[in-house]
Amino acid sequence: MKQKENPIITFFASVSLALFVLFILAITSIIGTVIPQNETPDKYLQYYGEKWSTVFHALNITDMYHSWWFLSLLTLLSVNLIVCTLKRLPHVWQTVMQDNLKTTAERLHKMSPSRVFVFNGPAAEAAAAARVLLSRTSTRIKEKSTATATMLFIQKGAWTRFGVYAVHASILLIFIGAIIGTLYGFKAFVMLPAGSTTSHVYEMGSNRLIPLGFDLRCDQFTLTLYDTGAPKEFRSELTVLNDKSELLKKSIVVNDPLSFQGLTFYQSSYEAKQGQLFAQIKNTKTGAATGLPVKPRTEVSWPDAGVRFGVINFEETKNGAASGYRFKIWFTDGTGTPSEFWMDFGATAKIERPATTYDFTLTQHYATGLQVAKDPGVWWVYVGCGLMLAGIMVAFFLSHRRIWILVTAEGDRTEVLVCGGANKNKLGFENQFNALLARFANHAQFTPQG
């Protein structure tokens, strides 16, 4: 009598539950993509109005991937995968580990595909000939003999039955990584002016101040434009410092971030600092260089080089229909008489001093917008994705193939049964099986029956 299944286990192990949860997750993920996440309340009010803004906040759609109901859906899917695996895995394990030489002759005769041959000779010679023909398919032949029969068996890909459970495990690993990232990670933002240093960032959505544990300096920001005036590239020269010691320098652009101590800094945006300029100075003799923000009629210093300078005047220039500015610079490095000169905006001037020469460039002062992410669960996700790809390859493209040969002797008649099966890709197995049958049919002592 078949034992009645527990309805709770049946419910949580059902494929219907998995499909339903996946459908809901797909719908909610689309919503989370369409509706911006972790914006300020004012932006939701501006974009969607008071009514929908209230609904979004009540359902926590503005931070959907951290909401209790979205995490509950992930938990339900995880429970479904675990229960389904625990329910079905023992049977699969038993199938993989079973002794296939104990398969009865009655069961072998019912298998499809199968073929019977008559051997012209004694059973021992038939078994030896069958072993040689079967070895061309696989050399790992298992054998069992009795007084009346000999059974030969080969199999390939028994472990492929576990492919689907590798996919289950990969999904759980991805969920674990996502939960770790949710609990211990964050997404933040900082607007860092060129020449400035910060030791903290601000969490997106809440503006909570998050210490970095080190200092981050923007040495320079460069904006490149198309002929139309549209931004082509914006690049930030960043330096990581600890107690004023430089630990790491990197030039970042969009899709080429800086990573340090589990934090990743992405080039996200920029803004012009109105009324401010940015001076880039390089000592051509020593190679020392720096970038400093400048306000007109304000003295600026580069203490390490003993340099002081300032913009003491500026005027608008016109070249046909185009207009621009030029600036009068006062500059000294503590040697000789200070230099005074005019230069165009964006140009590079060479300042000849008694001991060396300086390259001096004056441009617009920008602040670089950096998006900062910390996700300690990302490696769990990477491992899960790799395991998922491997599991899918195994589950869909590989199969468990088994072939039996049963040699029996009844009086003067020696009968050879060749049969087998595969759990997937039956067409591919039939091609392999038919090649084996052809070798038997081409053998002089084997005669096909039926």
Second form
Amino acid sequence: MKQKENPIITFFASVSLALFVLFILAITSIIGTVIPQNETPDKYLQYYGEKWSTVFHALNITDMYHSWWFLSLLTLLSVNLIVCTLKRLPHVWQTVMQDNLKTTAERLHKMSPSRVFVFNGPAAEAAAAARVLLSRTSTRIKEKSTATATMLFIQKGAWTRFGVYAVHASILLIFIGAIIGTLYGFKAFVMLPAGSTTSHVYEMGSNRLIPLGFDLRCDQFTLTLYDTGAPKEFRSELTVLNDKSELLKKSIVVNDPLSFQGLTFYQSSYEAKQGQLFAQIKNTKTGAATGLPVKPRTEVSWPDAGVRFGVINFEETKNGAASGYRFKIWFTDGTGTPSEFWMDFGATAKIERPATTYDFTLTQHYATGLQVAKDPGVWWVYVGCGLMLAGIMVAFFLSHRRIWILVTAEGDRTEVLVCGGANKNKLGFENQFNALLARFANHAQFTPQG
Amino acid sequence: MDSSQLLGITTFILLAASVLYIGLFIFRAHALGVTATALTFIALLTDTAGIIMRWVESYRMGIGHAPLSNMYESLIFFAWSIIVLYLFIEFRFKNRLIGAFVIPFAFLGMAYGSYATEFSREITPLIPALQSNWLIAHVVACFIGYAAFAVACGLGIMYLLKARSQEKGGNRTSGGLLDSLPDLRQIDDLTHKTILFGFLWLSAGIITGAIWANSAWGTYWSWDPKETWSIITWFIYGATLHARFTKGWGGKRIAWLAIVGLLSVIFTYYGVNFLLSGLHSYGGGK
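Next up, the form predicted in complex with the partner chain. The previous block was the form predicted on its own.
What follows is the entire complex, opening with the chain shown before.
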């Protein structure tokens, strides 16, 4: 019966290997949590001295989770998972699909738990009575009769034997997703001042320039603080453009990014431009609007609207304890005489012009820091995660339970064997099995033996 | 009364319950057991009320959010999860002696949360990164998992004590302190089931954390120390389950692994925040 197995396959399919790899992964993973990762060589030298930093660099410990040896361990784990699954799955498939009535009386007698009853009456009556008692556990009874014996069989959750393989497959799916992300995706960054447009971003680490294939404009960045001074919200108003036509507008905050053509833009950081203001102007009649950085005493123009303006003076204001600034604005749209007025920082002024009225807001000029990611593998990872949770639930909390009843007649004596088994949660199965035995014992015609 | 008073009272009720459960274990006075269960149930009510009140208080302050946003709040929920899990086990298995090994964990969690000086207990507004629907799912999943692992560790300790006394006492039929504990096979089975339960929730916690990280930063996994330690813990329990399912490990080995596993959980939870952070800031005096 026993086939001779290829020792290499046996090795790669073994659980001992899985245990060993998990143990080594757990131990080595600790290193990178104690030794900071991806710092500059100077920092390692300064912190650990020359000898140790040489060792760290030689063993790639400065970026250990992407080192050849750590990735080899993950590869070994994957090979282990694949070989183990391929080796065992055919057996499991057979167990799930097999005809359980094709077993022998000899094998059933060896099962544990099992119990023999003597039936006071003929075999046909015993089978009928057993069927009634068994149907209270499950009504889906399979049956086979020969001249001397009747076999009854019920089972539950045969498919749950696949649960553990679903978990293994889910880990591979996650790895595949991670590989796709590494090969075909990137992580990048761009610092985009309000009012500016960019057509490219910079890859993290390498600083390589990556063209977007479209333009991205930051219309405004706003920083909101709690009374305590802690940050409450970072918000960037973004517009996606193609040749100056607006394709998509979205206001992003942390945890709510902008996605366009497989790229996702995340609110990551910000930078206040020292000594620079940001003016947002809106023509209330036409709806045309823009945002422009302003330096005091420098003329700024909005050519599309024929608007020119500037901050011609500013002064500190004191209102009790609160202090701030106010600014004198000079503004013209080419009609009539230019407007001149004072306004507070952060306020919105209404500028009445001969043909229309403008809303004019003056705030701090910020640049928004956007993290940019392209990761076509992420859905593989998510499907893997979902499959993992489903697989764990099946593998842990559901079991394959089987119960056989064999009625045999030898002369006048009718014997009934009740036996069964479960692949998991044996205590739970025994409770169910004992309840079935109790029903037999309580039946007037069944007498337990031994 | 405010939530902090109520949670302070919870800590003392859990202390009393712990003392009574241990007393019951040592003196085997039935009356102690009934009182211990009653106190644990009251602790569950006051802890629940405390959590709800803290939630309401945050809304009154105008910064409403679920009380799951910092070390203190997570410890309260950790204790809450242990109490719920324990009471379920007590009612299911009709054995109060397990309480002596489990409820002290809930008390220690609350006591550490209430008296530690490393972190603040104030209700603070959420910083932008924490303003996410994943906050509740992630924290709840992780801490149900951690609570299950704490219960498993308590059961592991109980197993080892009983196994040792049986080895020493031989076939003594009565009189042993540990005889009234559930039999070894039952403790072993319960430890295993609790680890299974914890592993499911730990996996869910890691996954929700990864999805959250991806929606906040565009990276579902970046090997930061917290993530790495959570996966180390996952490896440990994953290996434990494989050893049991396929190699038939049980008894003392699983009991020890339940203890080692909890140490890894504690490091993931506490160590990463308070021990490793020092190593990750180069400058200054270090």
